[in-house]
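Coming up is one lone chain in structure tokens, specifically the form predicted on its own.
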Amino acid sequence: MSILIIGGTGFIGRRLVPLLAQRGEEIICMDINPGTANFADLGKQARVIRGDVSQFDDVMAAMVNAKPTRVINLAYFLGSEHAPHVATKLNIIGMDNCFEASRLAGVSRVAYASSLAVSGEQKFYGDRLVTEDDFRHGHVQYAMHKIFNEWQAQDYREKHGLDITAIRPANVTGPDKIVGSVDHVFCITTPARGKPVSFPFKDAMRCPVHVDEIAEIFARVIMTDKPKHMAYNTGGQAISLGDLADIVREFLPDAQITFEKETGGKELSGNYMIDNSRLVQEFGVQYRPYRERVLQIINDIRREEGLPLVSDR
């Protein structure tokens, strides 16, 4: 089986695309920054074309070339600060190409990354879990363009049949993410290495989800033929900024984490009580403890800068 990634060479693809291999699997990865990666190890199994997914004729370029049978769209911007011309081509003209295209080429399953943010804040459902079912109260722009991704996607399905999936992670959190949301990432990697951090609120929540098991979450995804359902939450570990930093102070008691106020942050957050029972039945998901994956994130950035690693106390 071929596998086309867009964005393929990205914070996630970068998981995704070895993991496929061990499956066996002939990836090709399309993405307009083609040297943040390298899969030399991976030998013929996996090859990296530059392509810009918001260019139509680069989508079905990589299409008939790799006549791929399967297709993920990782490539978007991450946040909302983006111009509105330029978040649009890419989110959604972007989107649409890779379904579109994926159609003439006769590719019958898609997967692609929607997001925790179609839900909106946590204060529309008030103290209980968020499920795929729920009305999406997402408002700014990253979360509008996922809502249309989902939109889009349904309209495919219906007039012509496509089988494509959306998975909405929560906070997805590794050693080298920097952009999107990230203060649950810094919290963790800058004390790491030794330095100083603050934020807002202690009590902000957050839905942290390592990003070793979003690609595990891909990978079963899109090798399965039929999956039962058009949308799934990947969920996380519900935890606020305050209690991570405690965690964080559990393998490096010297971390200088400060808060500017201790409440005001929680009725601000996302939604972090999200329910993944979806996703965990169909597909048999297990994480590992949130906590162990601090430590492995601690370690990754101590290995990196040349520090001594950290063992659990």
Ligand SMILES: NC(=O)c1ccc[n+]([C@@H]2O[C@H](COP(=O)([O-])OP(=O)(O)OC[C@H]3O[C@@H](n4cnc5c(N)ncnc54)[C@H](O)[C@@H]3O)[C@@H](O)[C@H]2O)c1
Second form
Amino acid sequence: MSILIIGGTGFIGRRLVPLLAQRGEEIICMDINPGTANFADLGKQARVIRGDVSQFDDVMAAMVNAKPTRVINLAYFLGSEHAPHVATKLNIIGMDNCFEASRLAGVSRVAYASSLAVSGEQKFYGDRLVTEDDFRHGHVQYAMHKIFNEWQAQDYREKHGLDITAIRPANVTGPDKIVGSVDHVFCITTPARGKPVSFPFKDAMRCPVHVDEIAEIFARVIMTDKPKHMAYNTGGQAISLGDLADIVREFLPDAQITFEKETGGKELSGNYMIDNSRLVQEFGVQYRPYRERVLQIINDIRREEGLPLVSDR
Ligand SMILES: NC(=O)c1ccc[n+]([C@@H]2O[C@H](COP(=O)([O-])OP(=O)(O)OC[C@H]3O[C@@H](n4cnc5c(N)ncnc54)[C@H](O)[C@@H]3O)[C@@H](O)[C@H]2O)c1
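Provide the structure of the form predicted together with this ligand, given the form predicted on its own shown above.
Now the full complex is given, and it begins with the chain already shown.
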């Protein structure tokens, strides 16, 4: 089948395209930055075209060109610092363009990235796992847009019968992550380069999940004809930055990771206790141990920097 991935040359998309190609699918990526991924080794199975998801004509032209049977939208502004007009155009109008063009092109299977950010801070729930059915307490720009996207999807489902699935990634990690939540990434990548790094709070909590796992989840979900639910939490490894620093020091004993304060970060932390049983049960997802992923990222960076690789002790 043919799958259109909007925003497909980004951090998650670059991993997703080869996974779908391995399954024998034909992929067309539409991205405003087409040059940030190289799929040359996939030959005719992956094509990249330039297009802006906030322009309906671009999305419709990509649909006519690709004639996809399934669509994934990953194009987004990560973070909440963006000018309202600009962010609304990409995050809200862009999502509507994707859903509306899918409808007009007769595509009924669509998946897109929501986020753990819809839940807001963990303190809203106390010390318990948060499920997809919990009230969404998110309140910053990024969270509000993701919450509204989930409502847009529900509206299209109810009024037009589109089968749209939201995947809510937790704090995605990987060597090339530079936007969104990055402290848990820099806690690994900066020491891997032999440089010092400092963070405000040792007890700040995160829920990292490796980008390879997220790409695999998108592949499994989009290949499924009728997922049982509209939204899936990916969950991940709940961990404090202090404990993550300790894992990094196991591999890099000289790592210079410092914290300005021991406490004060936990109550500010986003949702980190996440129930992903829905995803695990329906899609058989099993994550590799997080410690292994930390080592993988360290060595990805060291390879890139021409530094000696590190082995597990
Ligand atoms: N990375 C994370 O930690 C994380 C966590 C939760 C949710 N998500 C969500 O996953 C999705 C993908 O995230 P990512 O980490 O791959 O981000 P990314 O920024 O690396 O990728 C997004 C892609 O969209 C493209 N894009 C931006 N504006 C566009 C436009 N107007 N038209 C077409 N393409 C455009 C970018 O060029 C980029 O290739 C986003 O919706 C993000 O909110 C990511």
